[in-house]
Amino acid sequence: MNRGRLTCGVLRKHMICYLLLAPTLLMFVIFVLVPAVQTVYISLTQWEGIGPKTWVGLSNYKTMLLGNAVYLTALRNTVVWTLVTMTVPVAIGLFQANLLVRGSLPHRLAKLYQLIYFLPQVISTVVAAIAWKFIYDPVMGPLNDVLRVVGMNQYANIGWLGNPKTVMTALCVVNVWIHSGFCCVVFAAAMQGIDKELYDAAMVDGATRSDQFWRITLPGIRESMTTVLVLTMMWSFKVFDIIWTMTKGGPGQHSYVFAIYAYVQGFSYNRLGLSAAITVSLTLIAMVFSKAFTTIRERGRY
């Protein structure tokens, strides 16, 4: 009898848990799972967005992968963008945060610098992209004028966004400028939560500033580092607005990433099947990156 009552109590608790989770699960099914299944189905069809869909199997994937230089360009640019986003802004933000928290700046001045560093994150990405597009302008922009003033005339006549050799570097600079402040603020908050007695004990033992950084600071912000890396990886795979506002994928297709490639195929050429196939391939690549990052992160935990 007692065992039966215990079983009923456990089942009742489980039912309550399932009822509480049901709204979130329903939203996940409607807004994530169903669209994902629809995207995979559309990638196996030929569809112009209106009218019936024609089943073509893996034809869109063959078109995407076999002898398609544009796809390879988008793949290369997406990977480069992801690697840059997950390293350069994180490194700059870590350096800035360590300087602000562990440096000799007054507390109020450090807070002001954090606000200044974070401002690019607050500004609309489109507004920031328009401003940087003006900066890079070869005729009206100030960048080339500054290069002439400092004597770097060999670089002063470059059309930064119109040159296939420099366009991705110029775009990555804008991306680094936007995201470095976010990394700085997150790391600074995490560093302020580290017990100061650890640093005092390290100083008594004769540890240098470098030793304190590697032995105390980095282990102390491990969780925040993971959060920042995951967020920057997510942002890098879905990047669209910066590149579209500044170059629209040009010159030619030299600044294409997957999001722009899928958008152009879907909404400029009405090839929704091919666009969906590109989106599916992006999802798979993102899953590979996520799995690799998770594996490395878990191995480094122990």
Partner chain sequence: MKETARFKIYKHISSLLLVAFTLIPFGILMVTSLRSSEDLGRKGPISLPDAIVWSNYPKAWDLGNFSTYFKNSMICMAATVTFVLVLALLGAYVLSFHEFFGKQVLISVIMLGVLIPFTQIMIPLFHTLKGMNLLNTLWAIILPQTAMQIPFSVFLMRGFMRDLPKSVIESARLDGANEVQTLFYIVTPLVRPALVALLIFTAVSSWNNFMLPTVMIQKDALRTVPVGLNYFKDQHFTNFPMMCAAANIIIVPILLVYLTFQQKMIQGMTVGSLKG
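Go ahead and give the structure of the form predicted in complex with its partner chain, now that the form predicted on its own is out.
All you get below is the one chain by itself.
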């Protein structure tokens, strides 16, 4: 059927395809693809944002990598952030989802819990930042008040976000608070798809609850698990909003991640070449990891 048409107007048909694709493609090329490639070029130049770009080869990458403590801080923080986000909220989400789907809660209650767990995901990050900055505040914050009440006075005078030792932990807690609900919802949806008869059969065989979880539930949601892990990893690598709104990378540079480092270098110090080099390194790392993950996933299908 189609072939007949193809022969009489191959060129015309290709033209129509391109015409229909043109708006989508143009937008993508102008605002995403070309800038993405330009960034690679900028990373090889010295440029203050105005005036000409001077070609400097790999020197931005050298500045970035060699003896640069800030880059290492950003790298370390990004890795910590990614590892924490890929484990703690995923574990909590798994626990929540298991309770919702397998905990034989009344249906309405389960729905209500899910609604609540997902709530932090819906509101803007800035709202979360306001609430948690207040909670952590050294003078007025409820957290230190609670610590004083329970008699842990020695910890109660810490400005949680102002102390280099605690700032990343404090930020990670906020991220756990935001992200768990997402994991919960995805896992719950997957768990509902698992054949109920498997559980019935297991019970006949005398399997305990934890047996059922490890042998039926967890294997049953493997696909969603991979997806959640990949998505979480992608989001974690490029995290910006929550850290910028809470600490702006501070105190000093102790909560720097790649995105903040690149933003500050690019837009506060006008070192656009260095900023571009930082972000190129981020993009490369993100691409390699997600490629590795999807490869593992494809293999896992057999």
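Positions refer to the first chain, counted from 1. Model, not experiment: these values are computed from the prediction. Definition used throughout: the rigid core is the maximal C-alpha set that superposes within 1.5 Å between two forms.
Asker: Is P251 among the residues whose Cα moves by 2 Å or more between these two forms after superposition of the rigid core?
Answerer: Stays below the 2 Å threshold, so no.
Asker: Taking the rigid core as the superposition reference, indicate whether the CA of F31 shifts 2 angstroms or more between these two forms.
Answerer: For F31, whose C-alpha is compared between these two forms after core superposition, the shift is 2 Å or more.
Asker: Can you work out the angle, in degrees, by which the smaller rigid part turns relative to the larger one between these two forms?
Answerer: Interdomain rotation between these two forms, rounded to whole degrees: 15 degrees.
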